[in-house]
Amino acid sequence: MSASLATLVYAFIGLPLIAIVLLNLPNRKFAEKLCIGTGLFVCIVQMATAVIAVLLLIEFNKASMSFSQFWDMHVADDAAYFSVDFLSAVCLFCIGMVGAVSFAAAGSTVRDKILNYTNMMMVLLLGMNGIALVTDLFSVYVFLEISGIASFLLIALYRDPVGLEGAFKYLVMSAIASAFILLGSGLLFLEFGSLRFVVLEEMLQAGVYNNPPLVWLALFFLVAGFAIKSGNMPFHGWLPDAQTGAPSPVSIMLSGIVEQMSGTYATMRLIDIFLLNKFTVVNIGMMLLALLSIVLGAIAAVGQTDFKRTLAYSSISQIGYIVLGISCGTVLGYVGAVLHFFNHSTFKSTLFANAAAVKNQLHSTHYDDLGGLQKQMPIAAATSVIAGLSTAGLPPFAGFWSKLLIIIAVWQTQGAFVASVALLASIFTLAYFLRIQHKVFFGPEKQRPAVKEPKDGIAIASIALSVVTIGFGILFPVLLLALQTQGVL
């Protein structure tokens, strides 16, 4: 097990690498025409890697495996090293999902600038697969820095005013959030020694340490660290500008799955060692932090007049269910916080998507620009509309599971007055994706020269994920069943 699985993450950790040098030995002209279909490969073959670790993880009847990825197979106990588990594989499966959408989307969008994008494309999965797989505090400072300097360079790709301003944005906030998570950890090791999750939660149970508000004021920073990460409000400043002035493939990335993993990802990890250990103003915090970001990012996204900008509100929101359900600190609510991590890596997906393909086409997000597309795109508008069903929490889509799941959880620990706002939130969110498709869609038709649908990996993309945002919600009570089953719920 602990070989072939060892062998298997490889794909995770080396093959970017080995696609980054592949890429840069022949000449540019030649290595372009290869970029395309070495990012899909790359990208197809982690989630493929992502699914036979979860086959291993279950056939073996194992939470998580370790493994040291260039030394040896065995880790010994006081070895760095990465680990797999089902929380890890299954945002490593998103990663590889969300980036092949993105290169999907590349092929029409950044041709003139392909390379780079490429070559910035495999440090920024470099960087999240390493903070799915690391296990200290330290290492995902350490790739949470890969990755922001990634996002950063490929939202200024190509040094326009708006793209610059984005990226100018998103570098002052991530180096703010970098200081809050180094500061944080740095006291967390003053008190305990180790910045090891095990470590921590060993010592946390155990009642190891003697200066408790030392322990708050480390959270407090690592919290605002990756709330700031993860744009939620109020630390959401930088989000809207940086999506917006991104290339389209980028704002893909951005949003699909890079804010949930530089910032709600590292913060499922922590909320899971401090909420176990019964610290519950981390609850409590977490609470309201999820429920600014679901009604204040629901309500700034209906008035918004760019298609680009009310997805990046809408992002917002989406994120504060995952934070909710997590601060729930229970199985239920843990569960629908993972299961919407990968609902939102979809249907977001399929919506910058669609948005990529609009601008493509018009060269303009601005709905002053847009209105009657429906006849000349009829993929884009009905993929755009099973997303927003699903965004919104309507059934049958898979949005609807995942929140479903998160209310109940949080009806269960919280109360229904909590319950009562995150489900009313819904409203808004049903309500800026009508205005969405008025818009952009279903409106007067404007003034404008020929429109059309385009064939390429853009529709593609769109129709797979609408495929799985169907699939798995009229599946999902089989998955919910067999859940039951194994006694996770």
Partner chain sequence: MLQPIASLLTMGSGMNLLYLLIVVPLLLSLLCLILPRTQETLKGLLFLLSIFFNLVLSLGLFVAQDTTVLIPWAGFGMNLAIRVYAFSRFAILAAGCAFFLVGLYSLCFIKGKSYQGGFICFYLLLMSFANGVFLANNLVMLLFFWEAIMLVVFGMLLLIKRPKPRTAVKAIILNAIADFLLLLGIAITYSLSGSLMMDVISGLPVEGAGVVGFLCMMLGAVGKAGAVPFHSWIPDAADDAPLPFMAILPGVLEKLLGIYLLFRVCVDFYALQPGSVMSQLVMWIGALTLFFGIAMALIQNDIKRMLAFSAVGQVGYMVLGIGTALPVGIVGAVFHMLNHAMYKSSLFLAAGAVEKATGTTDLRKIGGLGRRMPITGCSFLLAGFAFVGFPGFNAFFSKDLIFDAALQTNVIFYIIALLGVFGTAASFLKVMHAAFFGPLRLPQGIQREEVREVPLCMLLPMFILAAGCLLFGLFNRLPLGVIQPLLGERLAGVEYAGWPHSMLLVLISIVCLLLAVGNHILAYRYTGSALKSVDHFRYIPGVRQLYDAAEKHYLDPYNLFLSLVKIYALVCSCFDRMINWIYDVLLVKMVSFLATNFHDFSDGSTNRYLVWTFSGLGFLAVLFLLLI
The other form holds:
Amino acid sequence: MSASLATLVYAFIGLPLIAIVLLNLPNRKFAEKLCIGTGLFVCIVQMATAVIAVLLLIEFNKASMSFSQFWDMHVADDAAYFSVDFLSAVCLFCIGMVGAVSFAAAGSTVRDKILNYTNMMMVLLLGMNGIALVTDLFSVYVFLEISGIASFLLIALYRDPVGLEGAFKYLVMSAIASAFILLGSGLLFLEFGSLRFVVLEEMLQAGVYNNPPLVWLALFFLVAGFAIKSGNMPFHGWLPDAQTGAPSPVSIMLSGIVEQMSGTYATMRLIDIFLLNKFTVVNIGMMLLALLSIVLGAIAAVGQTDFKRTLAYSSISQIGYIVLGISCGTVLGYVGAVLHFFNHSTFKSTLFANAAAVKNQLHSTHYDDLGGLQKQMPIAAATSVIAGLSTAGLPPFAGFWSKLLIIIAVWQTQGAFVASVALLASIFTLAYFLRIQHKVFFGPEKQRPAVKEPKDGIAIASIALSVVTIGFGILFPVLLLALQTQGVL
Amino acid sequence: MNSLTTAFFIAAAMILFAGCYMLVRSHNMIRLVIAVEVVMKAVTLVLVFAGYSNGNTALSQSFIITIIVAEVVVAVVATGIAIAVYRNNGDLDLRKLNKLNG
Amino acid sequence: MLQPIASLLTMGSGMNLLYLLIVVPLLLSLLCLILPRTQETLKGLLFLLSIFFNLVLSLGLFVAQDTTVLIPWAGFGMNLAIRVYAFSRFAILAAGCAFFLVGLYSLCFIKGKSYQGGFICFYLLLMSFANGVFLANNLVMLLFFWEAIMLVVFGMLLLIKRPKPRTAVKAIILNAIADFLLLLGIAITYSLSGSLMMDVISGLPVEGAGVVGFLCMMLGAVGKAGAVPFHSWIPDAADDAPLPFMAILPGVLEKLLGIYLLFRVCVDFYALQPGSVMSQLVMWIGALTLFFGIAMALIQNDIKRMLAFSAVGQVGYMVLGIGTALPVGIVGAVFHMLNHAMYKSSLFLAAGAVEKATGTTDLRKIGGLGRRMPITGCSFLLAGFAFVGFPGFNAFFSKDLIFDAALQTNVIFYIIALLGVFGTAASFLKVMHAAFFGPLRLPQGIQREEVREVPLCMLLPMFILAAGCLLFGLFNRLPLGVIQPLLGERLAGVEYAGWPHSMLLVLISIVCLLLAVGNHILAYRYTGSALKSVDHFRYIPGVRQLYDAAEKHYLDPYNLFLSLVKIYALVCSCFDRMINWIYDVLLVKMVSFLATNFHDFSDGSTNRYLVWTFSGLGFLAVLFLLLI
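Got the form predicted alone; could you also share the form predicted in complex with the partner chain?
Below, the chain from earlier opens the complete complex, with every other chain and molecule after it.
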């Protein structure tokens, strides 16, 4: 058992580190040839390992597996250790998947800086894997910072004005968010003396506090911090700029996974600790933020003039759905949120991959320059339609299931009004999706030199993701039943 | 202990507000970085106090050192970006940094 | 000879054979539908076989015992129930004979015409469904066949291709309204009586909900029969439909079906009291129909249209008769139904012969055909005697019974009925004179030699029917012996056969007829043309406006209905446009307004983002403070 667990650590934490070391040993020219291969290898291994982890979990019938690498965790009581449970496994799988797509897209878009890109991506992967694996709040902060720094550098990869602008805005707001998270952790540390999840859970379940206002204050700062990190509506300022300014594969990575890992994953963990129904104010606060994000994000997306910016606002809207699911406080909402997490990484990565293809060929993502690309880029058009329909929540695509679960959960707990608003926002979702399709792919053609479909990695990645979307959509009930019978949920 | 607690919290709150105010009002990029640092200091203060009141100063110290390291890296990156912006634009005015809008 | 058939039909396990009356024509019609167009002779043979078979079965049924057969089908009392009793036997036999004779005629008439296949198919369907109506013992089954007949009528009206199927649509809408009223009436009757079986429901009082039920069913029945206001499609059908259709449907079937149901409603289901409000209402409907039909028939210049309008008018007599709720009136009405079937179909068949020979029945174009088509002329004359109610013919007796009843109720009805006699006679004389007497006139392109008598298969049915009129008149004990038992104990032993009771009524009728003859001769002398012999009635002030309005279709209830529908459609389209506006305009403007404002609001300034962040934080703090 510990042997296989050790492999897990190697795969998630060690592998990126090793990759960085190995890549930088040879000279630049040689290393550049290896980069994409290495990146893809790491990501695919990560995906495989995540699946193996789930299977191990099911087989050994455990809720989670804990392991440590450099010290024996049973010796020191307060030692930090890693743990994989079902939620972590899903997130790790998503990270791997989006990373693979990003590397596939990187082949044609950031070819000239591929070594820098790969290095930073490895750090980013390391950081995000860490967030998924750790079991105490401070380590979350550490890995959060690691992935943050990596993403700033990635966004500013080309040192172009928009990239720098996006990176700076992201940096400032991310730093504030980290400050708040730390503030909250500090107050919790003050109150409880430890930041480990299990200890916090025990203490909060006991419900005996020395200083109740401190706990509330801590909760407040934690919720605020993670809300800024994930890009909920009043705190969303950095999100569209960062994603628009970033190079294409970085956008894929950012929207597909970074926002979610930093923000919503941690919120899910927090909800695990803070015991879904005990702190209703948290639920209500998150629900209001979520509603605001969903509705305003969608409406703002309708009025945009840039392809990537529209997709960024769409991310805001979809992350709102995830937070809405979490805020319900029921298992159904939780499951819906996790599912939407997965679906969001899938369809958003597809859409950003399409944007990457478009930008690669046309060097612009502004609607004025695009239009009628369907004839020349059929794969991009088709996959974007599939991804868009999944975003809007149409059956038989995967997005339908996750939205359904979330709305049902909301209906049960938060009332019909909230659920109806969330449902009606789907109309806006469809509106901006159709606008994208019309402006970019299916509208009237413009006079421009002929472009061709990038037939390489991007196309393959888009097609693979679309297959996942459709397959997941069709197979979801089967999956759900299987998982339930295995007792994993 | 209570007055000490209150003093600490008031101090931390004041630093926090100062940092936040500076964040909102400054239009120089370096000032913004400094503001972020100031906010981090407030956080560090809270952690120090937390360690002290728990008695677990060792854990608290390790936390704080880690935070400082991370914060430094962030500040370096931020400054690097500021330098690159300066090279592009000619000045560090945040208000000129609005090409990505809407 | 008929006994074996009869016993076959009503055997215990032979209930299937009763269904043969419905099923066999249905299947044969479907077979004719499937057969390709080239198999004319085969279709004709099948057709002949079917009508003959039907006739034989009807005859067998006539002498069979009373039977009821029940097959449960859907729940709620809806069964496939068949009942053979006095009226159904009589009606089926009458229908069977009519179908046979008119069928023989149609075979010759439609030979070579384009709609031959379709006509055969629809005709057989009509036969099947009519049998179904008469055999039905369950109201739902009755309704089902009733509606099926409506659909067949629609089909028949579409046989001759027209640019716009105006008449067919009109027919189906008017019939649909009547059928809907019938459905309503059946529902109310069901709720009042608790059963859908027609032999169980009896004697429901006509008050409260019963009034509505009675009214609805009555209107449904008279609607099928072709009374005002459901009449307006019949004259149009005279122009649009093939002639055998006119002969069988408005001539025979509609009256049989309509008066059958009216009889059941007024006598069996609801206890209609003489002198009650409902009775008055029914009589007024009858009187109105009578007056309107005859008045319009007066001014027609086309044989078919005149016959169609007068068919409408004669229904008025029947409705009037049943409406009196007196035994004498009811017997008279049912007898008149039978007589009308005979003479009207004979008249239509003769008109058809004229059409086959000359290509048209418009009296402005043709005339004086008596020399060239003597047998047709004779038959037309014979049936016409019956038509006007000449003493000795069948209609004379039935009309007399109805007069008796009308007089007993109210003298107004009697006067209207007498006016009807006058009008009928005048219009018949005009048409007869113009069509068959006088110098020969032919339309363009037809040579004198082409006009000759129609083949035997067409002559025989019309002559048989006309002769039958005379027969039933002279030996009226025969039909009356069948009809009188229908009323059961209500008859109180009174016998209506033989010469009518009151010589005064007979005298008045004869005087009316003589007046009509006199008017015709005078007018003929005055205007020199038979066609104009009734024109002076047209231009009576007061009546003239009515005629003008009728010509312009103002008095057509269908047109009134259409204008109502137009208003309703206008309201609906306004509503629809408003909803469209909300979705297409309002919503879009709102969203784009919000989106544009948002766009302007986020101008890319970092400070602004931070302000948003902190205000969001403040909002969250307020929330926390409020809810802790």
